[in-house]
Ligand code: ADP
Amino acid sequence: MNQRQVLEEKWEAILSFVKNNYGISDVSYRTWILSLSIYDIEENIVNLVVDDSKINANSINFIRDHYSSFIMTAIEEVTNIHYDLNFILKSDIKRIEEDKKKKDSGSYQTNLASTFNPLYTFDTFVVCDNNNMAHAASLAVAEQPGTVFNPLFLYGGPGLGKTHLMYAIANFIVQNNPSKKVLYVTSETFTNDVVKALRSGNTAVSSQEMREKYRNNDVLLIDDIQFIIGKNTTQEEFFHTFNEMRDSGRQVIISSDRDPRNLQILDERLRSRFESGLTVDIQPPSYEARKAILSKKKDINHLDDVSDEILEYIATNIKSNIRELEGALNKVIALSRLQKKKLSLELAQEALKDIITPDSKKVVTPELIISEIADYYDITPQQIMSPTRSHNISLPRQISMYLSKEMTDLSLDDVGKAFKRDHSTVHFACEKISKALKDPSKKEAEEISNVISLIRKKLNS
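Since we only have the sequence so far, can you give its structure as a single chain, in the form predicted on its own?
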């Protein structure tokens, strides 16, 4: 189940959360909230449709100003994922769809994401010690695509700004070099296009159309490349696409959650090509960087009543990534509007009491492990808990069970209860993963070792 399907499945619960927790009257709820619908999701940006056949088109600004914080907070509460929001008018959808068709046919010069999210630019990116090299490299590529740092490989944990920089590159090129053809996609989209071409009745034609879509560009940006690991046909297609782009002097920009050297099951040919350009990491933000990011968000959104004291409190206590920082600020603003109280440090502490407990150590639970594993494999926790036996679900489930036994004090029976399985299933999973780790000749040993190492570091940080 992809991100959009998950969100659509929970959309009614999200809207109910908004109504029940933020004191919105029935009239306001029916007028402004209930008619909102999901158009699509671009990375962590949810594009919501405002039906201007029922309300004035100018109402889009009113909804954005008065309800976006409530909706973002509700989405995060229900899904445990932070998304930014963008609003589009229903009357604009036809034009957007036409633009998409032009882009897919290779005749459209710009990136749809840049139309949806103009805030992701170099001007809105906060440059600090943790990301200054990545910013400088991205700007150099945007100014001279295909001539320096080709490919450019950005890597770092989730929510640290990789996608912001990729959109910034695309927006900069589109604005300053409109004749350049720019395409940004996630690795999931690339994989889906490969599968679609293979399933087509006329495979030769479909494959040619796909290659024209991807190779007929001056700049190609692929986000979250780690998700093509283990997908041999997708890797092979990307290998040839990459070679053709780079060998003809056209720019390729790639992002991942880890260094290409740690993409253990990636085709060695691809890994060596990724390393042939410039590889730049983005580290978690320091306190100064976190404070600067929050200050920038305050300025962009004209949140003049948010004091430095509040920003310092959030920056001190939310340390993991930028999305969580922004989500915490949204929660504070939402509570202030709900209770009609002036923004203060006390109100911020109340709003964030569930996610900020000073000096407390993170408690590792099976639920937390399942969430991290699901995020790594781009699946949902529900899929891990499901009875599905397909390999792409059973392996993450077994790793989750292994880590739950290793990183908690729970017995096999207790771990089994957490997964709604019996203790023998947990024992089998632990034995299988343990044997794989001890035998490097096993096909998936490197992948399993890499996953476990990464999740351990995240949970122990």
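Residue numbers count along the first chain shown, from 1. So that the term is clear: the rigid core is the largest set of C-alpha atoms that superpose within 1.5 Å between two forms. Since the structure is predicted, the reported quantities are computational estimates derived from the model, not experimental observations. First, how it differs from the form predicted together with the named molecule.
Remark: with the core as the superposition reference, the CA shift of K319 between these two forms stays below 2 Å. For I379, a C-alpha deviation of 2 angstroms or more is recorded between these two forms after rigid-core alignment.
Superposed on the core, the two forms barely differ at I254: its CA moves less than 2 Å between these two forms.
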The other form holds:
Amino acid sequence: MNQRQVLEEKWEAILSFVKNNYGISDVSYRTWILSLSIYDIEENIVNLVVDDSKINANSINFIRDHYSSFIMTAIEEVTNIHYDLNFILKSDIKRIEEDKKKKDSGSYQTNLASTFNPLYTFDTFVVCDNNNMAHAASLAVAEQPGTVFNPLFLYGGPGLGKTHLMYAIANFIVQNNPSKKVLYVTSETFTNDVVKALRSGNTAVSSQEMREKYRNNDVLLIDDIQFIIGKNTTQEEFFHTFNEMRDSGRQVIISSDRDPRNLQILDERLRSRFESGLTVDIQPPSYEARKAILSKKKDINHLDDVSDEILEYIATNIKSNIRELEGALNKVIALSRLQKKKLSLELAQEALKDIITPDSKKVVTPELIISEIADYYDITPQQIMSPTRSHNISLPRQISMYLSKEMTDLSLDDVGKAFKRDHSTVHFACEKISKALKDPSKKEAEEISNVISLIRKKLNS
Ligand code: ADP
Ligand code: MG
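Requested next: the structure of the form predicted together with the named molecule (the form predicted on its own having been shown above).
Starting with the chain above, the whole complex follows.
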């Protein structure tokens, strides 16, 4: 039996393992997990098909985010083999098979996960202030590989679009230049290959297989290089591969979670080589960028029922990472589909309550109210507390008393104590302000009502 048959045979057991061990509800299990089937196995990656004739194509991200690790663990438990997972859409299979045919006819190498990820292209990449340099450099390299910036070194925090840009470059070259051989690998794959070569008794550098796989390309993309750097043999192997490629004018593109200056590079020559090309960073997205990215996802996935209000809610509350931004949008959509509820801000809040914790509300006290009112009237809290009866102080004082009674659970007596007055003074102030609010013809009514709503808003009640 080949690996695939083994996996097919055990698929049911794998799914049961997922269901029984991770507290997944029946509905979720039926909706997401049962919609998966095995497409094939490539190296150590299992390609799973998401049946988008049954569920929204956008669910692919949701499934990836929520269930990959469960499924991976289950496969390992049941088969004793560790595989990585990749998800593909049923509707993409035809194109994938065509690509495969091309590959077999030798026109290009499809050892390129990007052919499985048509979502990561320049078209789907939103260009904003935080990433425009990285985008421009990537596009330039994609248009003229090996000539402009070599190597291209992209760096930035997690979930900011490094992998997306690398795939975009790879997709672009393969589409516009089918004769070019392009190889995208993660550092993990590279490391595994080095280890494999060593195990088979070869010193990695001289391993024929390694040479063929890595140096035989026009374009090599290595993602998340920080995992290679610092590992002696792997780094050395990489250094050789890199030099050979670069010296013969072939393009190398590298990504990392940090600036090359901050990598623990064992060999200084490598550092200076990295810096001989172009190094560009990707910064965390601004609010505008976050909103633009969410809008783009909405368009791409035809999520017409997602309102701007929901997008703004997500963009406001999830700040650091685009992957989380997308995850949040997917969560909202998943909840609405699962509960068959219309999308609304309330539903979004419900779906994201574990991720977005509202800023803890300030505890409203008379002191806080006094300080806000004093601020507003440009007087001091001491003046509000003082015995003075002048109108410009007594009105703010009465408003403070009114709000203290309205916005806290304190009794008249307790509010009185906070103002060093007795309860009848507080009672009188409350009456006066309520009357003023009810009678718009009264002098200062408008002012009072404005102040009150302003302070209420500010104290978040
Ligand atoms: P990294 O590799 O930097 O950790 P990824 O490239 O995996 O991040 O990006 C995380 C997710 O955010 C991906 O789904 C990607 O498509 C999306 N993304 C990141 N930047 C952008 C962007 N500028 N426009 C659209 N989607 C983006
Ligand atoms: Mg990445």
